[in-house]
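Read the single chain below, which is given as C-alpha cells and is the form predicted alone.
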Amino acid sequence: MAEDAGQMRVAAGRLEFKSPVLLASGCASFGEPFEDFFKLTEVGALITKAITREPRAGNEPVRICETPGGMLNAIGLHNPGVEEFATELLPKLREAGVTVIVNVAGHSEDDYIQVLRRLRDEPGIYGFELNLSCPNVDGGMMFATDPVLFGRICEKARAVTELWLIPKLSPAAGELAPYAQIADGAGMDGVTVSNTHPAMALDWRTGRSRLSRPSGGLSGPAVKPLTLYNVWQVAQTVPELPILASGGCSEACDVIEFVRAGALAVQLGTILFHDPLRPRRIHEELPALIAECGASTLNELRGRIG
C-alpha cells in the first residue's frame, strides 16, 4: 500500500486513524480471511464481528444472497461469545498490532454492559462500536428505533468504559440526526452511519424468501446514495461529532465523497466479498485523488461540498 502517513491520517475529537479505510463489522470476521491479501495493520481499524455475552450460532442457512447492486445478509450475530474472543482471538490481533474496535451486540442492556465490563481492561482494544440495530434477528431494532432506550444504553455504556464508544445508527429509525444528537449528549465519541437497510428478496417461482428468514439487511453499492445523504444530514446537525460512514463504499472516489459529506473515515464491507484486495487498491489511489481535489491531506476535505 502507498505510504504517506500525513496525507492519509484522519482525526476528529478523540478518534484518530492512520488511514480512512476501516474494515466493517462482520465483513472481515476477525481479520483472518485477509491475512494473505494485505496487512491488517495498514488499514485504519478492524471492526470485529459482533460479540455477544454468550456464543451464538446465528440463523440457519441460507444467510446471504446477492441482489441487484448489493447483498442481503441474515447472519444473525453468529459469534464465539465474549470469553472466547477475549482469550483466543483478541491476543492474536493484539500481537499483530491491529487497531481493534469491538462491535458489541445483545438483547438487553445488561448484555451490552457485561460485554463491555469483560473487555474494557483488555489490552489492544481501542474502542467499541455499539451494534444497537441488527435487522436480521428478532427484536434487533429495539434500541436503535426508540430514542429513550437508545439514549439510556449510551449513557450506561459511557459509565462503564473510557475507551471509544461509537453507536451504530439504523436507517430503520428514519431521520438519524436526532439520534446523533442523543449520542453526542451522552458522551459518545462518534457514530457509525449506518447499519444495513431492512430488505427482502423473493424467488419469483416459489414466492419463498431467498434467505432462511423473510428479510435481512441490504448493503452494497445500491445503498451508497442513502448512506451519503444520512452522513451529510448528521454532519450538518452535529458537526463536532465524528462519523464513520458505512454503506456502499467500494472505490477511492467513494471515500472522498463520504469525507466531503462529513465523514471522518469509511468502512468497507460488501466490496470485500467481491474483491479482498480492494483496501490495497483504494490506499494506492487515494493520494492522487486528494491532490486532484486541491488538498494536501484527506482531513482538509471533510465537510467541503459545493
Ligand SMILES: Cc1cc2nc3c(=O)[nH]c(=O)nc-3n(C[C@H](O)[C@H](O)[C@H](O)COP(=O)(O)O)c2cc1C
Second form
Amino acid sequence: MAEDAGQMRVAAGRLEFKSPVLLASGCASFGEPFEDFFKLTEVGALITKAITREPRAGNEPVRICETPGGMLNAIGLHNPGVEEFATELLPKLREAGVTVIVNVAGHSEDDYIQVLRRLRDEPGIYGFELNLSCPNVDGGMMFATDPVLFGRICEKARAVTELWLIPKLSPAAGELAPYAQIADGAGMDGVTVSNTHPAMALDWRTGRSRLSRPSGGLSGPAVKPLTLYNVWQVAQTVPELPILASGGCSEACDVIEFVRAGALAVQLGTILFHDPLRPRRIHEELPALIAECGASTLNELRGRIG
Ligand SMILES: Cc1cc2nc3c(=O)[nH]c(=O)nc-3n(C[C@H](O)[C@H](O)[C@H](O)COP(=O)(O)O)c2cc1C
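Now that you have shown the form predicted alone, what about the form predicted in complex with the ligand?
Following is the full complex, with the preceding chain placed first.
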C-alpha cells in the first residue's frame, strides 16, 4: 500500500510503526471487518476492542447514534473476555502477522493487572493501550480523572510487563498535560490523546436520550480541533513522550496536522464506519503531501509548526 516504506515509517522512544495509520480501539473490532478491503499488515497497528477479565455483553441497544459532525457511542466494553481473546482471536492475528496492540479495560486495578498477566507472554502482542477512560460504563472514568489513581495504575502495569504500555487519556480530565507527565514518570512508552468526549443527544419530543444511557462518548470530525489542541499541549509539555493521536482523524492532511502538532502516529476510528477503505486512501495520498511540505519522511514533520 505505501509506495515508499521508509517515508511512512515513524519511530520515537521504544515505539516504531511501519505506517503512521493505526486502527483505533473499538472501531476495527479484531480486524475481521477489513479483510475484504486491505491487508491488516499494511497499517501501523490494529488496536483491539477493549479486553476485560471476564466477557462483557455491553450496554443495551441503542448504543450508537449520529450527531452533527460526530458519532455518539455507549457500547459499554462489549467483548469476549481475555481468555477467549487469547485462545480464539489472537492466534489468527498472530498468524496473519498483524501488529497487535491490546486495549485493556477494567473496573479495578486488579482487573487490569490480571489481563496484563494473562497476555504478557502471548506471542504476537506488541503492547497494551490502557483504556483508563471509558465514559460509557459506571465508574469507567475514575482512573483517567484522578492523578493519583492514574499514576498508580501506570506504575503497577509497568511492573507486570516490558511490552509497550500506552495509557489512553480522557478529555474528561481537563488539561491532559499533567497526566502525560505522570505517565512519563511511570515509564509509559507513550500516551493516546485521547478517548471520546463525554456528550449527550436527546430526542426533543420525548426528552429521552437517543442512547440507552443518558450520555455517551463523542468522536469523529467534531472533535478533531479538540484533539489537535490536546496533542499540541501534551507535546509541548512532555516533548520526548510519544503521542498517538485519536479523535477526528479522517484524511491524509489530518495525519500531517496531528504529526505537526506533535503526534507520532494517528488512530482512525469513526471514519472507518463511513469508509473502510480510508486507511488505503490515506496511504496513497500521504507521500505527495509529505513532499509538498518539503519533507522526505513523515517523521521529519513531527512537532514542526509555524
Ligand atoms: C463504536 C466505538 C467503540 C469504541 N470502543 C472503544 C474501546 O473499546 N476502547 C477504547 O479505548 N476506545 C474505544 N473507542 C474510542 C476510539 O478508540 C477513539 O479513541 C475515539 O472514537 C476517537 O477517535 P475517532 O474520532 O477517530 O473515532 C470507541 C469508539 C467508538 C466510536
